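One chain is shown next in C-alpha cells, namely the form predicted on its own.
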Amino acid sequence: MLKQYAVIGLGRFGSAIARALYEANNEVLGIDINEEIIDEHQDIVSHAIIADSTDETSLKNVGIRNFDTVIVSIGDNMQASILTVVILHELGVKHIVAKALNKHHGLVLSKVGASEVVYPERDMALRIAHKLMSPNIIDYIELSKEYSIEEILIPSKIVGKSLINLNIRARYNVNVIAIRHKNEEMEIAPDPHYIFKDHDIMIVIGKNKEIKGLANFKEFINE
C-alpha cells in the first residue's frame, strides 16, 4: 500500500530523506518556507509547497493530519522545529519524526510530541568513528548502548571455512543472523555448515564489545 510522507524542511537531511522515500515509490510532500528551495526540489517529491510550519492554519490547509509520517527536518531554528512538533501533535499526526541538533533539543522534542528523534550529525560521526576503529565493519545499527547489529566483511583467511568450524557464537557470544553475498543475495539464518565465499559479509547481532573483538579477526588470522 502506498504510504504518504510529509517532509518539513528541505535542507541536506530533509531533501535526502524526501528523495529516498520518493524513489521508493511513496507519495511525498515537501514543505519549506523558502521559495527558492521549493523550486529546486520539485523533481524529488510528489508535491512541493511553500508554507510556514509554525502556522497551524497552513498545516491544516495541506491536510497534514492525513499523512502516515511527518518528518520535521528544520535546520538550525530550534524554536521553529519545537513549535512545529507541538502543532503536529495537537493536530493529531500519528507518527512524527524530528531531527534534533543536540541532546537537549532532542529531549524537548520528545516531550512535546515527537514519536521519534534522530540525530543525523551525531549518528554519522559515530558511524565514521566505528568504521575507522574496525575497518572490516561495513555498517551497523545501534540497538542500545550495549547491543548492535553489524555488517562485517570477512577476511580471505576464513574463505572456505564453515560457520560451525569457526564456532563464532561460542568464541564471542555473537550470533550470525544472515550472510550477504557479492551479488547482494542474502542467506537468512544461515545453515551451520555454510562455507564462506570470497567477499561474503556477515550480519551479526550481539554486544558491541564482543562484535568489535570478532571484527578484528585476530584469533582467526593467527590460527
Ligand code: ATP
Contents of the next structure:
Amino acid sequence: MLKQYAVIGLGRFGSAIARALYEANNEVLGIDINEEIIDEHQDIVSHAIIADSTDETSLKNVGIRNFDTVIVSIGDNMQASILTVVILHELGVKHIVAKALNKHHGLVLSKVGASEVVYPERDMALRIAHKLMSPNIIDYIELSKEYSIEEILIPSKIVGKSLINLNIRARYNVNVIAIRHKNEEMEIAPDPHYIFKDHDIMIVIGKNKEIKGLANFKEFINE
Ligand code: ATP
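After the form predicted on its own, can we look at the form predicted together with adenosine-5'-triphosphate (ATP)?
What follows is the entire complex, opening with the chain shown before.
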C-alpha cells in the first residue's frame, strides 16, 4: 500500500530522502521554511509547502498526524529540530525519524519523542572507512557491535577452489551464507563443493574481526 511520508527540512539529506521515497511511488509532503527551496521541490515530491515546523498550528493544519512517518532533517538549527520533534510527538505522530548532528543532539531527540535517530554523516564516514580498510568488502550490515553480514569480492587467486578447499568455517569461524555471481544470480546456502568463479561475491556472517581476517585473503596466497 502507498505510504504517506512528510519530510521537514529539505537540505541535501532531507531532499534526497524525499526524492527517493517519491520515486518509489510513495506520497511525500515536503516542508521547509525557505520559499526558494520549496519552489525547487514542486516537481520532486507530491506536495511542497512553506511552513515553520516550530509552529504547532502550521503542522496541525497540514494534518501531520495522519502521516505514517515524519522525517525531521533540519540541519544546523538544533533548537528548531528538537522543538519540531516535541511538537510532532505532542500531536501524536507515531513514527518520527530525526537527523542528529552529534550524540548529545541525538540523545535529546530520543528523549523528546523521536522513534529513530539517524546520524548520516557519521554512518557514511564509518562505511567509507570500513571500505578503505578492506577494499574487497562491497557492503555490510552490522548485526551487533561484534557481528555482521558482509559481502566480499573474491580475489582471482581463489577462483577454481571450492568452499571445502578453502575451509573457511574452520579457519575463520565465518559462515558463507550465499554466493552472488557476476550476473546477479544467487546461490543461497551454497554447496560446500561449489567451485568459485571469477567475480563471485561471497556473503558471510560472523564476527567482524574474523571477517576482516578472511577478507584480506592472505592465507590463500600460497595455496
Ligand atoms: P544537509 O547536510 O542535509 O544539507 P544542512 O545542515 O545543510 O543539511 P540546513 O540547510 O541547515 O541543513 O537545514 C535543512 C533545511 O531545513 C533547510 O532547507 C532549512 O530551510 C530547513 N529549516 C530550518 N529550520 C526550519 C524550520 N523551523 N521549519 C522548516 N524548515 C526548516
